[in-house]
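First comes one chain, alone, set out as structure tokens in the form predicted on its own.
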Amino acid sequence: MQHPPPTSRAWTITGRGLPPSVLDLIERPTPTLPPHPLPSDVPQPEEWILIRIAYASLNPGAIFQMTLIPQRFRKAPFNVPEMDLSGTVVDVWHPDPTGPLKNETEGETPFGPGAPQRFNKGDGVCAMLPASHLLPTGTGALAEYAAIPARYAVPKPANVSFADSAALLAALTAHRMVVESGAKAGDSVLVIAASGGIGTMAVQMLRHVVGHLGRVVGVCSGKNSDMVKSLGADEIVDYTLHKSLPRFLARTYEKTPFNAVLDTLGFQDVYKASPAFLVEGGIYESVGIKPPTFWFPDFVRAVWTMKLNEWWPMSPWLGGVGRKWGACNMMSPSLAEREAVVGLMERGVIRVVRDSVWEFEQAREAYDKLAGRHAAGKVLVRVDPNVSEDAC
């Protein structure tokens, strides 16, 4: 295996704004191991890996980070966006094995000097970097090389491509939404934005959970209906055919209500109408509230609405909607959760639906596609031109 070059390319955030205006492709020193100083999220010595990145997956949260966070709060010398990546380990640093073993979270894999080494040079890996690491260190997925704590990575299954294994965040979010919704065998579940990156994962996971006696209904545009059905949806609601989606859902499913609703984009008007098509005691699980734009005032209004959904009384008599609203927070998934969703990929329970794959130099154009919010599946960036879309 070749040694990493002294310099390599990365997309960096140069200011506050939309991706086309604030992203700059630069040449920078290639990260080295061990990192110094250790970051606040991983303050004690433990295993670190240097990855030659093959693919990165784009997420709407990165656009919000670019438009909302002033540059003065980005303290790292190079601020690289995105949380999702796949690639090959080119270097490993492991602390003195005689040191003390520590376990950061009960039930987690132990980290620290006493823990066994998890990775070796040449291993294929996929990783999801939490915001607690990405923002203060500036380490993101849109770079040719990244040095990261091994706790954020899992081995890439031999039967899963580098491209697909880069889409961890969507799979992790869908997985937690399904768990928090309480969906079980035989249930009827509605998935809103079923053709998106999270929605396509949620449909497949729900099909697996509710079984052949359950019902999965997906909301998407008619052009994506065949694709969503192929993932396991029993019925499709084409939102483009209805002037008011909430009224249509209320009228159509009032007598056969759902046990849970998974809103993978965040529509407040659908939640407000949910008592008409969601059973009493059912959970409306959402990724949040969809702001009309990526700018600060709309974001603040969306956050305030989310808090009202969480705090306001459940009783309609007191002004509440009357159904529990759950907000899925996937900023710090555990290693066990990462391993669980990669296991689902390895066993063929879920597959990644790719909207499009862009070359590394086209990252700005890829973000334009994502910002339109009509991507059918995941928007991916091929960082390493030598790794084909189906290479495993």
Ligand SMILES: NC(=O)c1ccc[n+]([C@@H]2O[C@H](COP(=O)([O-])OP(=O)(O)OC[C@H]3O[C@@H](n4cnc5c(N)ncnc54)[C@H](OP(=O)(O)O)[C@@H]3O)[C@@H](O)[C@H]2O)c1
Contents of the next structure:
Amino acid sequence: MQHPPPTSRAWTITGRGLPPSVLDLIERPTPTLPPHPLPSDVPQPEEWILIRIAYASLNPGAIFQMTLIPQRFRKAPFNVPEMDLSGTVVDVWHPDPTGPLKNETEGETPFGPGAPQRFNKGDGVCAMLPASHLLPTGTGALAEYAAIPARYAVPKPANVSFADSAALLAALTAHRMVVESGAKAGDSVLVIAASGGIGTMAVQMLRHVVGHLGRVVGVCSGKNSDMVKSLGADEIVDYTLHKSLPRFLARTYEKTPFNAVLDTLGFQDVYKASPAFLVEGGIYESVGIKPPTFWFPDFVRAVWTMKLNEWWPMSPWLGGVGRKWGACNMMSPSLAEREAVVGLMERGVIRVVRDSVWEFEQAREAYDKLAGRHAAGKVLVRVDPNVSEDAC
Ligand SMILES: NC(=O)c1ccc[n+]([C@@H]2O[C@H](COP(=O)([O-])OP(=O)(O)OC[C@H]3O[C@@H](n4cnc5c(N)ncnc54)[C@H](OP(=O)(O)O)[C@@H]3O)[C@@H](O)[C@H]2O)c1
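Follow the form predicted on its own with the form predicted together with the named molecule, if you could.
The complete assembly is shown below, putting the previous chain first.
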């Protein structure tokens, strides 16, 4: 295995604005191990890995990171965007193996010095970096190399491509939403924005959970209807054909209401109308509220609406909607969740729908595609040109 070069390329955020105007491709010193200083999210010595990144996937959250945070608040010397990556381990650092274990929370994998080493040089891995690591350290996925705490990585299954295994965040979010919605065998569930990164994962996971006696209905535009059906949806609602989606849902599903709704984009008008098509006691599980633009005032309004949905009493007598709002928060998934989702990929229960694959130098164009809000599945970036789209 080749040694990492002293310098390598990374996309960095150079100001506040939309990706094409604030992203620069620069040459910077390649990260090295051991890490110094230790970051606030992982303050004790534990296993770290240096990864030669093969693929990264893009998420709308990175666009918010660029448009919302003023440059003076970015403390890291290089601020690389994106949380999702796959690649090959090129270096491992593990603290004294006789030291004490840390993070001994019941049911959680311990990570401290006494924990067994999980990775070796040459291993294929996939990782999702939480915002608590990415924001203060500036470590992101759109770079040729990244040094990360091993706790954020999972071995890449031999039968899953590097490209697909770089799409963990959408799969983790869908997984958490399905669990929090309480969906079970035989249930009827509505998925809104079923053709997006999270939606395509949610449809497949729900098909698996509700089984052949259950019903999965996906909302997407007509051009994506065959794709969403191929993932397991029984019916499609083409939202482009209806002047008001909430009114259409109320009319069509009043007599056969859903047991849960998974809203993977966040539509307040649909939530408010949900008592007409969601059973009493059913959960309206959402990723948040979709702001009309990526800019600050719209974002603040969306967060405020979301918080009101969470805090306001549910009772219609007190001005509530009458159905429980479930706010999915995928900021810090556990290792067990990561392993569960990668296991679903390995067993073929879920597959990644690729909207498009872009070369590393085309990251700005890839963000344009994502920002249009009509990507069908995941927007992927091939960081290492030597790793083909199907390479496992
Ligand atoms: N809460 C959390 O922890 C968390 C975690 C990750 C992401 N998120 C958020 O979740 C949201 C979705 O993420 P994503 O990666 O799935 O986004 P995405 O892939 O960009 O979603 C695009 C999809 O939205 C659909 N869409 C657009 N307008 C629609 C409409 N009016 N009705 C129905 N569908 C519509 C499009 O379908 P058509 O082309 O068919 O119209 C497209 O397939 C983002 O806002 C992201 O920030 C939250």
